[in-house]
Amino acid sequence: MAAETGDSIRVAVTGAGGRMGREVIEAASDRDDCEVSLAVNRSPVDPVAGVEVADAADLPALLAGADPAVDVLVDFTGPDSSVEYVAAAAGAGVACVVGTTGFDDEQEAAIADAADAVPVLRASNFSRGIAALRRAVSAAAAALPGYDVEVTETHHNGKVDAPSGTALTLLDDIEEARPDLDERVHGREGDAPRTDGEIGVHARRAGDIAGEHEVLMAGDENVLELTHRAGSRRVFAAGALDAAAWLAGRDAGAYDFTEVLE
């Protein structure tokens, strides 16, 4: 059973001391549907928004002996640590929210094994304007046979995996909508022209720029570009937080924000 409209639930965030952990715990307190009841990171670091980190080694016991309990936990941390800090959150029977990318096949399985024993909703991307973005994508390459499709990201300097997450969802819903295109092709140098059935795919990283997706198509004389830039990693906060509020009291089961905004 989901949690009742306008119940406070408590909330549990890893990678504190990171990027997308701090936005996180600085969201939750201008919100009056949740709150942030712990915090951990793997390093020690001062209280986010007057909230104390506590070392992330003790999760499994802090959510154990949580009084009263941890509804969900939401991690923006890595695919190792993820996977940790998914598994010590299923083991105390607390729901996952997971914005973390780049698992390989088995962390994949095993975060997909935690969602048999709690609620667990994951996401490339917590931004409404991405997932307005992709369905004009599925609407546009369904739309558009024969035309050419390059789908570039750019992110800040510090981010690991690439393509982002989100490039890789879009990529999808592009294959989706295109069956003929069935080859990523990523980057060009030196004699590279397009063949029949690739689609572009490019990686910037710089300054410290949120997120910035865009998706073109070209063919026919006609050029149409779709674009999403965050002005801040405020917009993923919310949006988990908006998840986690979703999520808490459902049943076991893997979700997705695509259900949230429906």
Ligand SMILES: O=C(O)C1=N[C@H](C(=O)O)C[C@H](O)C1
The other form holds:
Amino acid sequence: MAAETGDSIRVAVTGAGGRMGREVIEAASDRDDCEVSLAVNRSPVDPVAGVEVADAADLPALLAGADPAVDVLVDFTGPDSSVEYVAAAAGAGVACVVGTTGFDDEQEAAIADAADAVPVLRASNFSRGIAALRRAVSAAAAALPGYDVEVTETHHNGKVDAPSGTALTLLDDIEEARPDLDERVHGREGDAPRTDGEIGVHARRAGDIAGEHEVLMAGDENVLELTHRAGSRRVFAAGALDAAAWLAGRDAGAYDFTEVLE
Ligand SMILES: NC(=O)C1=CN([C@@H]2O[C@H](COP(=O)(O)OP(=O)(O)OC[C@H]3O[C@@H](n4cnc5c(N)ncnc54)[C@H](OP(=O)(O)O)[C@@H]3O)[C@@H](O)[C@H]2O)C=CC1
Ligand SMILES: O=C(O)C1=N[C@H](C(=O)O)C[C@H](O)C1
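Can you now output the form predicted together with the named molecule? The one shown was the form predicted alone.
Up next: the whole complex, starting with the chain shown before.
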């Protein structure tokens, strides 16, 4: 793998005109282990950090004709487009790092199918801090049976999906540690007393907040608040490129970001 051999991997970026696409391209320009050899976007955009951005409709042909070949595609777009881009990469034998969130079950399955053909690493959050938060939340949930749990996420006012993919991942972790918690209640209004088995879920949208996640656990006169704040989107771009360098050259299959951090 690049990190072990010292070689630089060739990365294709989809959504190159987006918040994260731009961050990934800019972050890659400061690294020795990867270079962006292909960037695409649905709508026309000017070059990003000196990288020309092609029409996303041409991605299959561009991947097939790339010489040298692209090693890893990095995708931070939207669910319907992400499925298309990952299928194009799989068809071209290109590994995929997928950061897009908001997939429905059918779209999740389509992304998973690509792992039959190429290495696929999908993560709702590419920050090391959230990986640490997940471990802390799982341990706390297991250590505090019967406690009430609430999850709150806060993001910039341009975020489309709610709750965040990270919040959904945290909810999965909590429910695995606390099987008695089996109902997700999204917001509250009117006459809405807490019921047994529920986890409250809240999504806030404001300013250009990169991403904050808080898990509250309360019971027996104890209150536990576990919180992660991303200082900027650079955190996620760095993690995604770390994942790309780690994934390049591996066998086809589904991989997890926690493996990259080991
Ligand atoms: N896993 C992680 O660590 C992180 C994940 N994310 C996720 O990445 C995704 C993109 O976030 P962000 O960069 O802020 O979004 P933006 O809206 O800023 O960018 C989206 C980019 O993808 C393109 N795009 C292609 N298809 C779609 C589609 N169906 N819907 C929306 N955009 C599309 C857009 O092109 P065009 O402009 O032509 O529409 C745009 O260039 C989100 O799902 C977000 O949750 C974000 C940060 C970290
Ligand atoms: O849309 C964003 O910005 C982010 N989305 C991801 C999510 O939905 O969890 C990750 C991060 O919180 C930023």
